[in-house]
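Only one chain is included here, represented as structure tokens and corresponding to the form predicted alone.
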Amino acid sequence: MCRTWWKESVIYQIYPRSFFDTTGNGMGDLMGIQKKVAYIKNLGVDMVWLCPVYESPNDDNGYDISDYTKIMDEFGGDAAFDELLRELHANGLKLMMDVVFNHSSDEHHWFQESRKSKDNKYRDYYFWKEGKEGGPPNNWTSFFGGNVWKYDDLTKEYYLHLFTEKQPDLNWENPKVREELKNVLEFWLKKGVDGFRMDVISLISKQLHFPDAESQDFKEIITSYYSNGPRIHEFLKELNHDVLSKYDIVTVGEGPGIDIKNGPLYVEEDRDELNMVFHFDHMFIDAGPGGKYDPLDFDFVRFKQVFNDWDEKLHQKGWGSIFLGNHDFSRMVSRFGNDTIYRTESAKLLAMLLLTLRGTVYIYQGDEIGMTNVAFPTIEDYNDVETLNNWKEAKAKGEDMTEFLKIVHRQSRDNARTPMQWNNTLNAGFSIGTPWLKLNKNYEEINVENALNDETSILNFYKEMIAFRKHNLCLVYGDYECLDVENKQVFAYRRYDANDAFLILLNFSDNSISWHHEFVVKDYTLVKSNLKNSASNFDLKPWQAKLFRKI
């Protein structure tokens, strides 16, 4: 396995509007991130991934871009970005930008021109089609609910939007569109950014005959109709050849619909497309046929198998992304841990899982202090367009809205978007103004200041594990072997290479367990645990994590 800086990096994801507000307008900004560079560096991470900060009407909180080369004034504008980039680089930190190339905002100049007439030179920058039998061109369902086609009175045609109606899909079949987007990448690379996270990049190539979906299972619809289109790899190779390969950067593509069969095609080193993808096999593990708002029970054995399958598939000539949370999912300790009695233990356990698997590690802001889901009392407290659209659909279907609110509490993207909890003062120290989204009420207990003052905190455990990973490259590049796969409570695996070997035991349960395996116990010594004064055997307390090294 060829060594590179980005394989060894730990990446810290920032959702800027929820990180730190310096102006008092209630929304985080780039100046706020700059003020917290010392905190970020002190974590031991190597790179910051910045969610979109471009000019946007914010129908989907910045993932609807109206100008790809201008920083939104509310975030501080272009000058604040340049200053932040300089500050990060001066502190030895790299910057990953989030680019959204599947769709733009409907307020982007290209779309404003495109809708004016059928012969406008920008018309083919998007997908326009006539209706069928008095309705839309097909029966596809948007990621955010409703049909993917929006009728426009001006030219009496429909345009395609796989997300909100204010996010029209760009037509990558048009070479002019591809050149425009290459120019966007060049613009940011010349400024000195160090990589790109590419939003829903698996969707950019469409099935141009737009067949009706024959399935009612939304996961199946994504896989069969929206993602991995006929020209996807051609488009990515072109992007790599013409722009990306000319710089020492990292790329990670967000991949709804990417699975274990087609995933390697995006990331194998000899294919020259992307360095990594975010697949969602483990993140949609509790999503039913109707999607995440049709939840299933969590299958722990299946959860382990996802990691096993992907590691096996990529270990020879590809590379993986290791993550358990981001801005689009619930808080990881609430989802995969126990966020009440064993919040500290389970958050540390999840940290050990992240930092002992093979692949580049991504940590989402707030997870390093064990921030939890929020349960707002009414739907009016929510901001997320996906949440609000699913609420409207459920109400229209006559569902029990009291029960549906419980699903919102579990699944809403706003769980991860509540403001960062810095201290126990007003608004958790996030803003002196009224925050754009309400805070989680538990900020008086769960905050950075408290964590920094507690040597046994989740935050200090993250720092410890990040440093340990960096000093033990076996945990980055070494082989991986899962043990006792069918165990319904323990995730056990080995990491090993020619010089070193580790055994990791993670008890994903509220029960004390004595783990038994054919392993020779005397060959391994305990070097890390999420509990103090741990016995050096294979007995595990509730949510205990143990890391052993071979003697």
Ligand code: TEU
Given for the second form:
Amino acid sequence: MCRTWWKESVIYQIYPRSFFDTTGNGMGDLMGIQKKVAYIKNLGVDMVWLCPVYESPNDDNGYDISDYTKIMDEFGGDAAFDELLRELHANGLKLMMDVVFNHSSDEHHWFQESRKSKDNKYRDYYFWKEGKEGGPPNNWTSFFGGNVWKYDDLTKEYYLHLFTEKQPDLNWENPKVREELKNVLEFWLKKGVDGFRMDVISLISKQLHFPDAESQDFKEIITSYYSNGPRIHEFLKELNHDVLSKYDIVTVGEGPGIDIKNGPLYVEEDRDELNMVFHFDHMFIDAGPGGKYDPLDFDFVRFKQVFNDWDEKLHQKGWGSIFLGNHDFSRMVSRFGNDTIYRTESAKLLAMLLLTLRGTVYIYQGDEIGMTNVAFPTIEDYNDVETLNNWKEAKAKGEDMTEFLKIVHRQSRDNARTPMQWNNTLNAGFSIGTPWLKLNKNYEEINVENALNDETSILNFYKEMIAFRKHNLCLVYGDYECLDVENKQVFAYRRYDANDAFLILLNFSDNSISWHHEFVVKDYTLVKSNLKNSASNFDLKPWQAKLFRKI
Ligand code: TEU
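Instead of the form predicted alone shown above, give the structure for the form predicted together with the named molecule, please.
And the full complex, kicking off with our chain again.
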């Protein structure tokens, strides 16, 4: 395994709108991130991933871009970006941009032109089709509800949008589109950015005959119809060859439909495509046939199996990305931990999991202080387009909306988007204006200032674990072996190389347990735990995490 900076990096993901507001308009901005560079640096991370900051009408909070080379004015515009990049680099931090290339905004001038007439020179930048039997060209449903085809009266044709109707899909079959997008990458690379996260990259190549979907299961529809299209790898190789390979950068492709079979094809080193992918096998583990708003119980053994399978598949020729939360999912401590009586313990346990697996680690803002899900009393308090569309659909179907609100509390993306909790003053110190999304009321207790002042805080545990990982490269590159896989309570594994060996025991439950295995306690010495005064044995209290070194 050859050493590479991005394999050893810990990446901190920022959702700019919710990070820190310096202008008082209730929305975070780039100047706010710049003010917090010292905080980020102090965590010990190496790189910042910025969710989209480009010009956008914000139908999907920036994932609908109307100008790929301009920074949104509300975030501080181009000058604020240049300043931020300079400040990050001056502090030894790298920057990863989020590029949304599967679709643009309908307000992008390419689409504005494309709509105008069938012979407009931008027409083929998007997918336009005639209807079928008085309806849309096929029966595909959008990620955010409704049919994926929107009728446009002007030219009496439909355009494709896998997400909202304000996010028309770009036509990668058109070489001009690919050239435009390569120019966008070059534009940011010339400014000095250090990498890209590529939004829904698994969807860029379409099945051009657009067959009707013959399944009711949304996951199955994504895999069979929307993702991993016939030219996906050709397109990625072209991007790599023409642009990416010329720079010392990192790339991570996000993708619904990326699974254990096709995932390696994106990242194996000799294929020259991407460095890593974000797959969702663990993140959609509780999604039923109807998707995320049709939730299932959490299957812990399956959860472990996902990490095992991916490690096994990638360890020779690829590289994994390790994450448990981002701006699209509920808070990780609420999902995988216990966010009530064991919030501190379980948040630290999850930190230990993240920082002891093989792969590049991604930490989402606020998880380092154990921020939790929020339960707003009414749907009017929610902002996320996915949440609101699912609500409308459920209502139209006549569902019990009191029950549905409970699903919203559990699944809404706004859980992860409430403003960052800096201190216990007005609006958690996030903004002096009215925040664009309400805060989680628990900010009086859960906030950065408290965490910095408490040496036993979740934040300080993250710092310790990040530093420990950096000093023990065995935790980055060493082999991974899961033990006692069927255990319904404990996630147990070894990390080892020629010089070192670690044993990690994580009790994912509210009950104590004495872990039994052929390993002998006296061969191991305890080096880290999330509880004070932990004994160097295999007994685990509720949500206890122990990391041992082999003597
Ligand atoms: O997310 C892709 C994606 O698969 C999501 O639609 C995901 O299924 C959903 O958010 C889970 O609740 C990316 C971005 O991360 C997301 O914020 C965007 O809304 C989406 O693409 C469209 O650009």
